[in-house]
Amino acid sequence: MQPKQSIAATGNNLKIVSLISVGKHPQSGRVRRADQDSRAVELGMKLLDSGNPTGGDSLVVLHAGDPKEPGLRGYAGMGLNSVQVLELDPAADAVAPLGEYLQQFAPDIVLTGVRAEGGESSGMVPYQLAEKLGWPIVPRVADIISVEAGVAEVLQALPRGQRRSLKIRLPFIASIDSAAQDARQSAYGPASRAMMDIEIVDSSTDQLRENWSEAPAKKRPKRLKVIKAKTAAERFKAATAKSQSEGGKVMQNESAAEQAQAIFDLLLEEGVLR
């Protein structure tokens, strides 16, 4: 378990919003809380626990969609008293109502996962909200070290385990990376006792998404040959050079069925077919 870092608060009422979505388990496909969104809630709760002694800080966990989704209770089981839900049609675009809510609530920090685990999973929602609100966005945040005098010190996750410290003025949006602290376990008791504060909002239907069809992702076929050329001359030579046989088999007198079976066996061996 990672040690909890101390966070210097602003001294004012720090208002935090964590956006959540309904996740899906990558193997079973069962509905659950989304991993990155749950880490965003965990970070928001840590900011709240380490906030100013006056108790003026607040955390709102916000979802736009169906309030009856069972995955929302997974977030409530982290110890939340309530979950705010903007009730929308499943085919509606959630960006507009989320933006209107944030404009009215005027939070200091908005936390969200990098991308959802279902639906489009494009990761564009934080950027669209930042554009709508005119706020800066910090992608792939691993931690928020301190918030003081209206400026937050943010730890950004970089490739190969590296980190970069940034300072950004409030308000801002942060997308939380998988390198952030793991979310605490969800307990059944708090999950069942938490309130769902439902607000029915007007929303427009996503016309483009209506014509889409969703299907499970398929593993891409394995490449038979990878050309590791660096220059244009090397790539041209590799494309035009006569390939040398390595342990191949020449089939001339075999029947068409035997030749087809040999090709089929080769594709199975190379992983092209499964």
Partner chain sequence: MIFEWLHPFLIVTALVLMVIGAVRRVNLWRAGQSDQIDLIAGLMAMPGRYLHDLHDIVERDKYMSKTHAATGGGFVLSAVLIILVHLLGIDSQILAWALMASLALMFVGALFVFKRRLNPPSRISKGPWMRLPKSLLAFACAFFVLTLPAAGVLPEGTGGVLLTLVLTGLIIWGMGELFFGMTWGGPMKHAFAGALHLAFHRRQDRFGAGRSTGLKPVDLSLAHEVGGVLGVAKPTDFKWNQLLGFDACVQCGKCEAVCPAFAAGQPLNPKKLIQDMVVGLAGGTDANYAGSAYPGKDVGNAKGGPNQIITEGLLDPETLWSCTTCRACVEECPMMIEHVDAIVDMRRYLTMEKGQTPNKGAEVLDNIIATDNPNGYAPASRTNWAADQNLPLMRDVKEAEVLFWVSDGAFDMRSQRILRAFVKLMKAANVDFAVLGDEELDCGDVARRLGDDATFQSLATRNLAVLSQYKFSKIVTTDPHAYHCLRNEYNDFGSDALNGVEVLHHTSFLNELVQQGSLKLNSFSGGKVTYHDPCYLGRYNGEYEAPRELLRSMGIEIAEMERSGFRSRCCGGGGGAPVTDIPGERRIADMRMEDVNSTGAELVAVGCQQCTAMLEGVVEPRPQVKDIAEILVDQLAEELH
Second form
Amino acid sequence: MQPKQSIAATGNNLKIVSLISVGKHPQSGRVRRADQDSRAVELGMKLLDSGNPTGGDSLVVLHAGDPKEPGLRGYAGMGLNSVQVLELDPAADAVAPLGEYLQQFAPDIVLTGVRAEGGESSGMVPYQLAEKLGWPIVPRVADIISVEAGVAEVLQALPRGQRRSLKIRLPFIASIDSAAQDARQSAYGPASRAMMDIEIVDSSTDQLRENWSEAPAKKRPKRLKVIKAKTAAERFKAATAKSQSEGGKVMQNESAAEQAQAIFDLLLEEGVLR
Amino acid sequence: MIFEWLHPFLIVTALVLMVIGAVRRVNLWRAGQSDQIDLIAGLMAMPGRYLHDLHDIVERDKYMSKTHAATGGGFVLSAVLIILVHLLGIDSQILAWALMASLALMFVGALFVFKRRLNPPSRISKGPWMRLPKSLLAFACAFFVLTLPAAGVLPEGTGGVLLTLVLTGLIIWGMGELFFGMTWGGPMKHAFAGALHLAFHRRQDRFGAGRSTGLKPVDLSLAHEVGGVLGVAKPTDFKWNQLLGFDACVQCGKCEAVCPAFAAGQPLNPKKLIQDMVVGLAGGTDANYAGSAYPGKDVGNAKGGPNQIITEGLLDPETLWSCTTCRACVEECPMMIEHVDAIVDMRRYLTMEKGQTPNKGAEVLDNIIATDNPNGYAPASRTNWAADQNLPLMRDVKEAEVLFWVSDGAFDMRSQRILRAFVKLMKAANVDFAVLGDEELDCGDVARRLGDDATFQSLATRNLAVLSQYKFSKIVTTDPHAYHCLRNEYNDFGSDALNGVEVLHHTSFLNELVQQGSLKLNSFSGGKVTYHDPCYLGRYNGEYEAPRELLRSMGIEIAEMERSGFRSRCCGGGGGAPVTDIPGERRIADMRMEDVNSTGAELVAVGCQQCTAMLEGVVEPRPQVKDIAEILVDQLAEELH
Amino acid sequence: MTDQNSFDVLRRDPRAERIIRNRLHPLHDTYINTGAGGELTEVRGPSGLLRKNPHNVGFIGPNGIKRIDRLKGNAAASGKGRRSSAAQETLLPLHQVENPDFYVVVVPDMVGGRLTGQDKDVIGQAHKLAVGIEGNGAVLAVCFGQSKEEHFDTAGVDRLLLLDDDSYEGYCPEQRLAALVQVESAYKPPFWLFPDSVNGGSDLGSRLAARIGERPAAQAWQVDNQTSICRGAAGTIDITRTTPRLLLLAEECADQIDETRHEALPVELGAVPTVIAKLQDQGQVAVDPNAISLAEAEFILAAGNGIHNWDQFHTAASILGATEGASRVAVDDGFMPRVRQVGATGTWVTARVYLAVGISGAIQHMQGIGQCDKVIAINTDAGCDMVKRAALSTIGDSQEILNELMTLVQQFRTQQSEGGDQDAA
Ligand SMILES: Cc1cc2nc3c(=O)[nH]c(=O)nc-3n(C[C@H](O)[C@H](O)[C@H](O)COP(=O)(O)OP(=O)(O)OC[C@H]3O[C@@H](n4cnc5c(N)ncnc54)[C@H](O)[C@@H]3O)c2cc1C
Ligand code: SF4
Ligand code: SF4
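Here we have the form predicted on its own; I need the corresponding form predicted in complex with its partner chain.
Below is the entire complex, every chain and molecule, led by the chain shown above.
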């Protein structure tokens, strides 16, 4: 369904900013480009490619933090000439300087990830920026289909592969969902060569966070399924149905109709027949 | 004879044109990058290399080797004598007779070439190559007749204008092909370029029955240079002697005939690839190419030049990604051309500069970078497979006789069976061994073959740093790819961690144990068995015997496949090919399984977890697939210790 | 919960009671451990009073998991002399809050107009927090859009603010935010609770947090009135922090309300200003299940070498509303496009249900379905690896079983459209 339409080249002279953070690999914890953020860069690059052929559009890839952070090189390797870095202490609050930068730069579209891969990862940054700038925000965007006359048409990712179409007035902030187009490969050569455009900024440290404690995620116990059935018969049914699906039930001698019934029941129970 | 001056004049003209052509051709090669080669030593060694190394390869085809010796030898001798007799006019009947003899030799040779070309196999190129035997015949005939007077067989001035004209025509044709064509791009170019290629080969170690299979590292400092290019983007990014090597191709198609990707209908033909490189270095199109195309692609659309990006017009990247790096082509090539080097060089550009590793390639590289294993498993779970094995860790023991390099098979349930079998065998033989545990990283094989030399080098240096902390005299692995990297490719990084360490494949090591009597085996009684040589064990490292000896030591009589030993057909698992997975008409593994089936074997023994995976990926019913370690462990005679 | 069994005839088993009372009786342990029925966990003591054995609440279910049985062993007892009565709705005790001192506000997702499981978890959490505050607290649910929910009461809603006029229909976070801001100033709730979900909860909660300047606890999964534990760094760390006013709560953050009924009294909100929306909902885009990328699909019907009737397979997929997947062999043989390949060299899928038809379960294929919840296998070979992995396997010819299955689903579909709006799930 991913629409293949190209962005109408209407000479928008779009100014796009993709915000990037330092990602963390879920298995190794090693620094990397964050998955959603790199999709945000990808979408930015796509808008650029499909936009005004005379090249009026521009894309700035922006990070607030340590410019020497190797994770940033991963984004650069997507073919960026430079990465704009607002240099500040990584423990400092990034929203204020980002907000100021955006206010001055006045982009049309700001793309971010939905949640960061490190730290609090509450997904609040785009909302705080939107609030600060007074711009609308669209969360979980899968694609931007067109930008015309100051209005963008975006596809929002809904659960189970569904999509919602939205129109939104520029300028706006969009957080990019994992359902958006995969980021292109990061190549070593361009990653090493890209420039870090550094601007040193001031920001207060995030004091609230200093009082927090962090630990590796504990495994959460699965909630015991308490039988909610109101009668013995129902409960009995629930109990037997449960044992069927969990034990890896094999139906060998039943008739095809019985087998199909069992499959049907399971599909129904899982709620995938709609 | 009338026009007395004519023939010497023609000879001089041809020779002058030849020299001009040679200079131009040399300049085309010199557009490539510099390479450290001792030119003089190379030239001195060249005749020997021709007579031994090259001839040894040609000798695999007796007919062709004799034919070539007659034709080529006859021609070289004739050329020298022609200059003496006809150009310098040395009046010696002995020389003239010698010339006639060599021309006769050449003539006979050319006849055999002609005969072979009457019904040519599909692998060899047609076009100008079909003309060559006739040109050779014309040359030999013309000069034979021309020499008759000098030998005193015929009186001077025999023949009329007609004969002279006919002779002149033949001489022009013959010399055009053999002198002029030699340096201006005709089929005879192979002699000129081939000879120099032997002298200046990039892998000098290959000569004298040597082996040089490790890829050369990329200079990563280029990554920080503006305008620097990693890998090969344009023909001129190749080393100059690589370009020279391409020019040496005789379009015999030996490589095409053995290429598994070509046979599977994937868009790769190593011969065409080399010819496209020639198009690239000289500039032009492939319209004159008269051999088999890349499967599924038409000839005539490729365009290139020395300074044009190869993958934009000359080659489809899919061609490069189809290669399994099995080295069958390199092994067969009579001109000792290095296809795999060229392919990986171009892949390096695609991966490290363009970020265009196809299909799962990019993801696998990302995983290797982030987790040091291709599937992105938690690095800390590397030793989970051995939770019940009680393996000594190097970190604890610091020193052991044998370091067991476990490889990424640790993450794969099927491969773990092989690892367990090998551990059991080592324990049975009381081997003093230890493993690196979580300190071991991916060996870098896949990253390197996918063109990501930066990641390979990073893995190699980190692995070497770990290795250098411990003492061991042998490093043994069940994975031929890791074996190859450790043995042949880790030497380029200035570490002495592997100095004096014997790197062994588990079959070699187990064979030692069996021959020493440390492992007692029962004889095998499980039906017919064949053995599949893994490319990275066989062609890359020359180990063909140990696995066979092991099988024989269990009383197995191997039902050899037609393609075995150095001619073994790849399983399709090398070079990252399963990851890039370029579609063809069939699967390489299916073809290999047909090879197995044609022996009637019920079990195919392998020495590589990747081969195991590939061959087991063939849908059933099919023979069983087992690593030799697994077969051995089943035949282990239980002893009381 | 005292009156729930009043309709049942209580049959006493004096011997069992004796054994239970006598801890030294040789059979004491068996009776205690089997937890055989309400009579045993709740025993009438010598004085005639009910005695509870707190260690023996619940019984071990057929799958070996301990079940809390709040109905005092009806199930087990049914085989033990008790006539199980016909289906009866039990009437839970009513929890009333008159003149609440404060409101804990919950904003449920109301997917399809009904409370989701996570919504109910959050309401449960709200009650836990309300108890921790001095005074009489009520849980106020603010629900947007048309509601079809009939059980606000048993879910634990004390007060219900239903904002269901047209301006709240569809995706209109700006308008909804305006309403929440109004709630904020009208009720000054000590806690705002949102489900941290993709169904709108995170979005709305984050908007409100940004608007009122609160720093929310996101992905909070263990919360009391002082501290919250939240998943951070993409689920890889736990952050322990003081509980903020606004919480975005993870699934199963707290137990749902199940022992009380609540009033669900409607409340009104003063007029909410109409916002000039910068976002315009153009509606949901029709998505063909088969066009959904495999990685996102929640229900996959996958075909392997054991499919011999491809037309039937495609029909089955469309009738079931499943996204099509394939093994490599099916792709290699040209029956399915490459984008549909599941496995090591194809897509790694995360479907909730993966129905594998005629797929043997080669290791490379299994790699691709490692994250699937429920695997169902249709295969002729009971010994194949797919059957070992599957939660349910049917051994037989794929064509026959698919046929039967299609019939069942078609029947179900017609019933559904006749019976109007039935919740399938
Ligand atoms: C490097 C590599 C990568 C690979 N990557 C992938 C990958 O990404 N994805 C993938 O799928 N495979 C992959 N494979 C291939 C894999 O190894 C298997 O070959 C493949 O998955 C087998 O497909 P299959 O189960 O459809 O076929 P089969 O193995 O032939 O299984 C067919 C099944 O259908 C059953 N059957 C037959 N007739 C009927 C009937 N009438 N009704 C019901 N059942 C029937 C049979 O009992 C059998 O179990 C890879 C292999 C390699 C070597
Ligand atoms: S590359 Fe070598 S083997 Fe291949 S055609 Fe040329 S000369 Fe022959
Ligand atoms: S290395 Fe193997 S696959 Fe690659 S071109 Fe040579 S023969 Fe073909």
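Being a predicted model, the structure only gives us computed values, none of them experimental. Definition used throughout: the rigid core is the maximal C-alpha set that superposes within 1.5 Å between two forms. Numbering follows the first chain given and starts at 1.
Fit the two forms on the rigid core and the C-alpha of residue 261 turns out 42.5 Å off between these two forms.
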